[in-house]
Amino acid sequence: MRGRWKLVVALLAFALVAAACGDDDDTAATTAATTAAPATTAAPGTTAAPGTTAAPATTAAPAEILTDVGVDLDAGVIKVGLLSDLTGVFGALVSPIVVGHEVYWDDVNAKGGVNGLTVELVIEDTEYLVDKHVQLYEELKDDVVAFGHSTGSPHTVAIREALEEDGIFAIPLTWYSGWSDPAINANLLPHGVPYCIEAMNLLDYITTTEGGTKVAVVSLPGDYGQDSAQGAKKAIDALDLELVYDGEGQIIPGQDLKPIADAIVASEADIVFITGSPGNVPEIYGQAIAQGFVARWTGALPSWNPAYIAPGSPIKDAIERDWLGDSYIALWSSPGAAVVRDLVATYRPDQTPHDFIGEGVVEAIIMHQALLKAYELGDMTQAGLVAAAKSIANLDFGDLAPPEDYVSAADDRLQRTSAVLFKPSQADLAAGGTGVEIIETNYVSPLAESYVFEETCFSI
């Protein structure tokens, strides 16, 4: 049985992972572009793109912008960076958000781009190595104004001093809780609830509505499972619930997992928070139910994947029986999602529907904004583009994700709410959407809107 249930997780590894592949230095004072843009984007079907509130509704074109890298004037391109993990642990979940950055730059850009500029992507796949991160920063950041996102904690880590000695700006592709910490975040504009609020939000949640006072906590080493595992047990704490199995930081890719699944049975837990990857989840998953092991399911976002729910997949049925999570942004089959479904529509119509391409639509806001404020700023060179963009005090994304302040005090600032709570539907899956029952939307638990944000959750 254990062997057969190992060659199950492979093909199920295997079909995630094949998912994912689908798809000067001087600054110069210049003449600025006379064209003047609306400063938001009508997307298809729509009166206007979320986030309204960074720049004016047109912005006059001062007389000199300044420039350095990645804004060239008299050619009229704006080059922004990706640093996409498209084939690594997460590429499943990325390859759509990069996507989102697509179709949302396709949209800007047919309708007159950043005032007459036109952006492009510069698309690079770090693998989910943070080597390689590095690397390709060191490589882009001659040739880029910005990055529209950095995939994964360690990797945006790792890259985080260099930021701030470079005078560039960054969107985390994580949702770490130190990112909300001005002592840790320097040149980086997150969005969405943390993984250690996120953990709070869920877990009241569930005991509030569903019972329950044992919970097992396991994770992936590092910034984003020990941020998310460090949110549950102070939820765990303050709601006075019992750990019964400390995974923290257990989960090893390449190593045997089943030791963990096995921990999770001994524990009779009623709650299981895991925080892992779309290639380790269903594995520690698949062998405790193997066991006869029910539990109510829950964790991070990134430990959800659809292809849990797709046909073939040996756990669909379990997963949709037991699962319960959240998510930093509208779904797909969300009314707050209706601008991504008519981009899509419009620029990528055989794309299949997918959640995270959301998110990339959220980045590429975030990066819109920042880039319209400079630009009536007057200076769009790197280290402008980071004051400009640190200088937007309320971003409203409508209803595609939770508003946004980079200007307020730490505490003030800090996310607390989830976009929405979700359960698995293979019927909204076999209805062509992305497997979701939508069951709350901009949820924040007493827990966490009580919570008071001094530090990160988790040090790095």
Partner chain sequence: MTVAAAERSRTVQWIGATAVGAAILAAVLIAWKGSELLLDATANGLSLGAIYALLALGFVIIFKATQVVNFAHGAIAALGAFFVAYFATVLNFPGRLATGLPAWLQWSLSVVVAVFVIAFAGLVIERVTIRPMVGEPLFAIAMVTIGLDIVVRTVTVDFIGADPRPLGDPWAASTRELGSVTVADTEIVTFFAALVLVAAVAWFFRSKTGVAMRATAFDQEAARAQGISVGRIFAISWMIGAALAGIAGVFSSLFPRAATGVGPTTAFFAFRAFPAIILGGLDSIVGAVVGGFAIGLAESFAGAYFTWSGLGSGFAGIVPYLVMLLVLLIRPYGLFGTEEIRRV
Given for the second form:
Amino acid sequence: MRGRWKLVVALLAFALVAAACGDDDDTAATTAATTAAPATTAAPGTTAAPGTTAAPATTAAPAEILTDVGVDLDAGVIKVGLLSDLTGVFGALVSPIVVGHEVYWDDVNAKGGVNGLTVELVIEDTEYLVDKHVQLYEELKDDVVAFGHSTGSPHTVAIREALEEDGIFAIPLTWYSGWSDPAINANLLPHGVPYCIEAMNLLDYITTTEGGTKVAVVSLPGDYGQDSAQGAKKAIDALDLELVYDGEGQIIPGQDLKPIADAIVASEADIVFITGSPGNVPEIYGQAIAQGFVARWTGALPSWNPAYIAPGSPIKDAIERDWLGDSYIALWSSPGAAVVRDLVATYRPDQTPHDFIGEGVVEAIIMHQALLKAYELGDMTQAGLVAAAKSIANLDFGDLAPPEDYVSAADDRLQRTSAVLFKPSQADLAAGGTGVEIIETNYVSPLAESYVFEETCFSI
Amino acid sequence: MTVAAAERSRTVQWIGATAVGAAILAAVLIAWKGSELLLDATANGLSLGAIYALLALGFVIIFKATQVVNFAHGAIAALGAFFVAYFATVLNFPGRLATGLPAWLQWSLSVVVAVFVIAFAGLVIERVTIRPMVGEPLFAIAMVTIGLDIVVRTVTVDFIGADPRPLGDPWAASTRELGSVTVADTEIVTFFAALVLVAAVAWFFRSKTGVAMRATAFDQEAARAQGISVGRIFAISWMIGAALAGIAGVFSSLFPRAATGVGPTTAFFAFRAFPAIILGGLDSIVGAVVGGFAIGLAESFAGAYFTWSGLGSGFAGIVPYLVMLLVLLIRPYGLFGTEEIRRV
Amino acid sequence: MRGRPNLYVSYEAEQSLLPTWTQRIAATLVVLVLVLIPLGGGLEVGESSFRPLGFLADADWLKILTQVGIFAVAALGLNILTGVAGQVSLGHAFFMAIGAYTAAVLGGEVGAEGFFGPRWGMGLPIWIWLPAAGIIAALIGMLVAPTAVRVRGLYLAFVTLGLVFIGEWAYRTFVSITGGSQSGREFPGFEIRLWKEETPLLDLTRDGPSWLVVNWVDWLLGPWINFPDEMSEEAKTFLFVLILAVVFVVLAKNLQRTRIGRSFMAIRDRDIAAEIMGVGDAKAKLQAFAISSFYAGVAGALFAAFVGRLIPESFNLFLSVQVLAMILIGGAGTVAGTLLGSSFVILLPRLVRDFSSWLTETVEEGSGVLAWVGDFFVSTGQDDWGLVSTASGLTPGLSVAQLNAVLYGALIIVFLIFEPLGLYGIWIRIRNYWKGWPFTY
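Structure of the form predicted together with its partner chain, given the form predicted on its own:
Time for the whole complex; same chain goes first.
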């Protein structure tokens, strides 16, 4: 009995292997054929978009509109996917961004939708896990026309090639400088000043207005922290500053961070450039000021959290004195964010104010423009939307965010403008704002202005 | 010489040897980087070790009495810290009933109330999920606590909300000079509170219930035969374990360690105490305290002295595990753990 | 004598892989059904098509099933160590990482440049890197095994837990292998080459003709059954992983009736007694760690190749716990239980997610009793109070994602309280009930 069973297994295995080796020629041949066009495109030759310039806000209906996935003309529905980190490490920041998307599309739909089509969001929680992100992308790509955002750089890099192969575009919810590099970005449409350039703006502004020459740089490992830290180091070189402590990639979440604080204190820095998360920045800051250390502290936007100056926070007075930050979009209290405040007041009156709601609105505006453009071109397939989005040469967000360009060469399209520079303000928080005092709007430092972008500051 | 006397003299020898070793180490470190760094690292290590000791103590009490490896310990700690934040800042209870009291006493009363709540939560957890598993394989119960960890942690994160919650302690960011080092007031409070709690636990084990608990840990059936309610002992040990975890959660969420209070990652802090638990021995109360402080000091010293970049970032974080591994290879049941008697 | 389940007339019969006909038929049916899934979830016979499992042939379901297969291999490995040999390990993620990074170094792109300098990759074909992933992991496992002779029980579990944390430091430090913390690197894909030639012999990473059903099968069954001409990359990958998983299942099942397997069980049940009977404690533990780590290494390499790009933080304690959950929920010590457990742990989050989206849809749009009842539990906005909130942002109540997590944890608890021997225990209970039916015993 045992022998026979073994024979069957062996035969089965052999058959499968033989089958596997059988027809390699066919595989190669059709592989070439199938990669050229996405699986279900209705008609050939639709991907070539004419090189048109700016898209008008409203568009005339073309005679016929091509659709494949995610757009149902009969039901009048457009489905847009969001790969959001709702419960992972950046959950607290991404949740309000999703609210931004929701209020924007609530408004668009209430006013007649995108040329009569209602936009529906399909929101999935990636938990900031790469494998989960990839899996959810595979689930959503057969359901949605494009991705309103994709959270996290390693996560977005993991689906980058698939986006290109499947002919779908996505808006990266990360400000990694690589998204401005055509070699990396493919079908990704970023916006806002990247971490690397942001660091230049901050250090240039601080050294020009307040002085200081000794800089300590501390960051998380990976694209976020190290892109930012690399920008800071470029600024230190260019501005002739002194790097007194190099803590690039030294913040390891879940470990005692006092040694980093000790190193910062020992370096006697005038400026501390720290790029971490709201979980570890206060720990390092707290351990440093516990030793009586005073300096100017600054860093990438996600390092900042209004909870630092919330009533009851032990560090509220110290950090109000020490912090100076910037933002990729207009913050809640800026004049430019009036549109966000109006949307929230209309559609989510009970929502707590949050600076990142505006980020969701900005992403939704990019998606809206791409949809309008695709409608105008008569091709609302996934691939058609890619072409339409990539032909947007001048996308104006009003005062909400600096304008974007998705046509020009990398160096020309690179965003160099920080939408605002701010200092923490307990008074603003008490008055119902998000705790910031805006000191500059649409700031471009001379250093960032003259910086020639050849390749990403940090490659992953 | 009697057996007890021999044991006592062995203990004295051990303490003596440890003291001599520590003195030599201190001398070497002072010669290397000066006394200020040594004192600073010691202060940090003691306050860190105090938190580890409290976590380890709660864990060991639960394990000793019920043979349950509690993976939900960190989640319970975070929940306890949340209750303190809720009572002290949102409800201002019981501070609002006694406005004349000093701030530190008001806050301590909030902590006491929160500790009772978290102890009750421990009781509920034991009754609902652990009691039905009595007599089942050790690792099936451990798996239940992993399920518990997911549930309690998620609910706690939902309670906390998007942003971390400050605990409303009166010390905030105040610091003081102790000789040549600056120490945060909260660190001093943590250290002495841990000492008081350890003393309280030691005293408790000499009380009638404590003796019953030790008897249960020794042999459940024999304890039952002596009229001890084993079920009640299980409940009490979970209440004490949860309470100690909750207090450790509070101290791990104070300035300067977590300057903005209890947040979504507070629950993971307890994983850092695992080497302390193992180092001392899973079922030893003394071991939990010694292990806690030893690991706290080892981590702090590694952070202060192992700064050579060739070791890569975060080497200090794995030093507790290396110490644990080394000790286990020499003493397989930890420093103070009971050696399992292996019979055929 | 026929048809009596527990009556064996020869040692050979008792020791066979599948001792009863019921088991043989069930196993064959399971494999057949699994093979049918990538073929479209059923068959097309003549004009009529019969696709009861058509929904499983979707790309996303195939991906999940592939993951089940990969984690089944990992869990089978841990089952050999923990279930059969009784050595509890929380370090499985570490061995999976060893496998994944061995695959990355051997099979990775040649001359790739990372930010931290050259990224190691030798561009070797899959038939080298996949077995090598297992072998290197097995060697590392053999280095760890001696600790298991010295350190026992729960203490061993925590020693292996230490491996995971020490591993995390190592991945951060050896950036030319791992690509660095939070950055990660690309892993070689499922492309079968003879050597380093340009076009692979067989490319599982692209859609194309169905390579399983070659001319001779088509010639044999073609007149009656229509096989699909095209196969998606997901279907191909699933088939590939399925074949490997079946091989590993047979090997694991077979191990339990070999001398080595029985020595594992002797060590598990009473190590001193085993030693007295001439079963070497150290030798058996060395073998157990080696075999288990081999499984883990292969599973790690498969997982990395399947996802394509991973950050080192993916191989964390949670992964170890997940694999341990598979064997404990399934029923430690049994191959069938391990397979049930890995299906359960991988499929559960997806099923829970589908359930909660169905629930919220019913409440928001539906009418009738169900929606009315559901409305008590679900809140749709700030003013509405309920256990679960479907609105995003900061509303009272659990978010849908949090509900998923709570249900996941609660189901683990409920299952184990209901049946501490796991899913396999439930199965035994059902089987025993029907064995004696209509009598109680």
